[in-house]
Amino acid sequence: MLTIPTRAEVVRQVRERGERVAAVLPIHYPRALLRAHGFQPMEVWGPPSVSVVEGNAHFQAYTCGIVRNATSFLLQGGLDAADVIVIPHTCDALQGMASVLKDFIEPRQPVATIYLPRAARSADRGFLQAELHRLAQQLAEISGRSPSGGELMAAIEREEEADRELGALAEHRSEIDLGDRDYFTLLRAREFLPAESFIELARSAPRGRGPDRGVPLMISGIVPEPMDLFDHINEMGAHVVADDLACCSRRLYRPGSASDPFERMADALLGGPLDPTRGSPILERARAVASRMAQCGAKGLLVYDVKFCEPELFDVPLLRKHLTEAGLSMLHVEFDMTGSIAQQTLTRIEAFVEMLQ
């Protein structure tokens, strides 16, 4: 059994080494830019035991589950250990979070932003790589650190070996030995600690053979909220052997080559797997998905999505259809941000699985 230290213990952790911490929002940011100047990263999922009241004052009831509860979470005091707030232009929704924060409800802490580009030609990277030089000198006037080239492209590396870490958890689920809760537990403690504690976390997984239980099947979406998703599952007679989902396989960044530290962490952010967020082509990601199923051996893929998740539905209709072209079976729900997933959710899950058996 795997020992995995709470967000509170990083925080602590990261104060007794004098460094800084900082909220961040979904999905696609340069880590190594925050730990190079000082910050570590602990990213906002939700969470999804939140009450939503204060968020609802700020956004419409048809706003992404993940942008009511963070934002609700903020005023409550939830963030209260951050020293800076980074959201990314992920969505429309996120986008408008941190309008709100910026211009209404004003929080402590220093709210920085980064554009993320929706292609990959020479423009988007020069944009981006401007971006991310942006966000550096905001970083900078926080901290009081100005990292040189050479701390800037160890952390870089640092990154780079934990996400090899991450992505052969992922190639070789069959042979870790974990229950699919712990697993994805596992997957998921990427999202706040420290690269060099999550690479040592990752190489100590016990190795075997993996479980077995039942229908195998493959994930998508956003995040898995809450975790006790996976227990039903298991009780439903189904395993999950493979996931696209954004909080873990959709960030297995391919390292980079270049020189120039902000060169790299462009090409790193731009040459991801394919993802809605990013813009990628419906039919690549489709063939992509059909071609992990086939090689992890899912019966069908569940599409697990936060309700309201405007990129991530734009994908669903074309994604079933060839899907459904390749023989592949694909359930798509959605689901509110909450503590608890909705009995009528858990039904539909378990005739999917029953007609896979």
Given for the second form:
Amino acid sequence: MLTIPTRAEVVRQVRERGERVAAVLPIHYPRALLRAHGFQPMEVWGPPSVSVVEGNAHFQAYTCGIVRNATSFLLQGGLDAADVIVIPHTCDALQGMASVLKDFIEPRQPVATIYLPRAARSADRGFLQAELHRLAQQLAEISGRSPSGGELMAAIEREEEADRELGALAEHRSEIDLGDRDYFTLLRAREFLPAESFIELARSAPRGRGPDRGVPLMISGIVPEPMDLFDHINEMGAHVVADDLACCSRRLYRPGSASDPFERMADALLGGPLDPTRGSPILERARAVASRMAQCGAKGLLVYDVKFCEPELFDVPLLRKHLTEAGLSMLHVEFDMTGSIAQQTLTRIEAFVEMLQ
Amino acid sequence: MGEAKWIGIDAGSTTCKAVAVDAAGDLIASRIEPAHPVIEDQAARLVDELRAEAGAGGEVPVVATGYGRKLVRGATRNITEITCHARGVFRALKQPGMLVDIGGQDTKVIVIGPGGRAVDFMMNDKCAAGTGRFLEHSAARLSVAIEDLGPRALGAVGEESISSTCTVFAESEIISLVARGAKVDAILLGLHRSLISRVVAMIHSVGLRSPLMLSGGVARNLAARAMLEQATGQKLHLPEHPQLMGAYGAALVGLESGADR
Ligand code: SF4
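Okay, that's the form predicted alone, but what's the structure of the form predicted in complex with its partner chain?
Then the entire complex follows, led off by the chain already shown.
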């Protein structure tokens, strides 16, 4: 069993080091830039078990649970430890949240946004570099700290090392001797642990023969909440051998080579794995998913989507079509960002597992 | 009639069904009744009745399915409705293809492969739209008996359009139509069209396959059948006992498991 500190413990350690905390909304953002400016990113993917009354008051009924829950959490004081809130322009819902925060809620903390291009042409690279410079300036104003090029590069290299460790965990799932829930808890520790702590944790993960029980599945989607999902999957006679989750494998950024830190960060963000929120062509995504499934022996793909997640939902019909043509089974279910999973959703997953048995 | 070897219980949301099969997998006894709030007791009673009727006095093992499957005491296994319906209909109609099961509170579209295995499926079980409950609720609003729904819709002169597939919104549409003097039968026809349009959308999401088979309580509704055939251009194949296919499939899964009593 691995011992993973809680978010509250990490916040305390960050404070003791005299650093600040940045609450960061999903999905892609420059971790190294935040760290170099003295902010420890603490990602907010929901969380699932909050009352959403406050969030409901600010958003339409068809807004996803991440935005609703995160806003409620903020209004309930859940983000009080944060010194800045960073909202990447992942989708319309998060862009809307940034506007609502800035124009209506006006939280105590400054709200920093980052616009992410949807393609990776040279114009997009230039645009993203300019965005990163703009964000750097904003962070420097908040923290009063302007890192040198060398400091920034050191932070980048540390994050690249952590990404390599994350990649090794994802690549060698079958050799990690942890049950599904523990394994994904470990991967998701990247959401709030400093890179150096994550590297240490990842290296200490028990190696050996990973779990090999029942029907092998690959999971796709934004975030697997609540994490009981994995217990249910195991009880149904299946296990998860690989993921295409936004919070995990879709953030296996390749280490860069540029000597300019801003260029290197932009390259990493634009060259990451295929992802509907980055406008990746669906056919390429479907091929990548199919080849990952073949590689890890997954018999089916479980697409576990946050209800009303537009970028994900746009891809679902074509993903299904391409995978079916490739002879692969896929199940799409949606979940509400709450503390429990609807019985109907579990029945569908169970039927899918029975189908693949 | 042989002696019962396995019993299947389908603890559904609106009805509870029980089926006993003999060693050849033939359906030899069955029960169907409205679902009781205490599923455990109802299932136990139905099992006892079937055991007494066809079990030659001994213990007969049980496989449970349906939304209340995990509450059936003493079941040796519980299996989802998808797997059981596929198995039951495959055995009853002796062919793979696409099954549409329109039940009281859910609708399933299942692609049945060789051997009766489900190879793909889609399920609407989150709301009453596109399920039997949609018709049942609307029928109650119009004071029409369930069994009269189909014949009256088929005999309608003209059709009132119901744009909503949502049960709650459809009810408001019915109220306004009645208020402006629309004919009940024409409203019923519109309601059936609305239900079928939702089901057809599900069929196309999975990808229409032949032969098209229909089960569930709505299979008894002549108008729904005719409209589904018209909308898909397919002839519908119906098992002899459309409402029992889940329970029948559950009993067959037990029988196929080889763990005889
Ligand atoms: S769940 Fe989807 S819609 Fe919601 S914030 Fe994430 S990407 Fe945007």
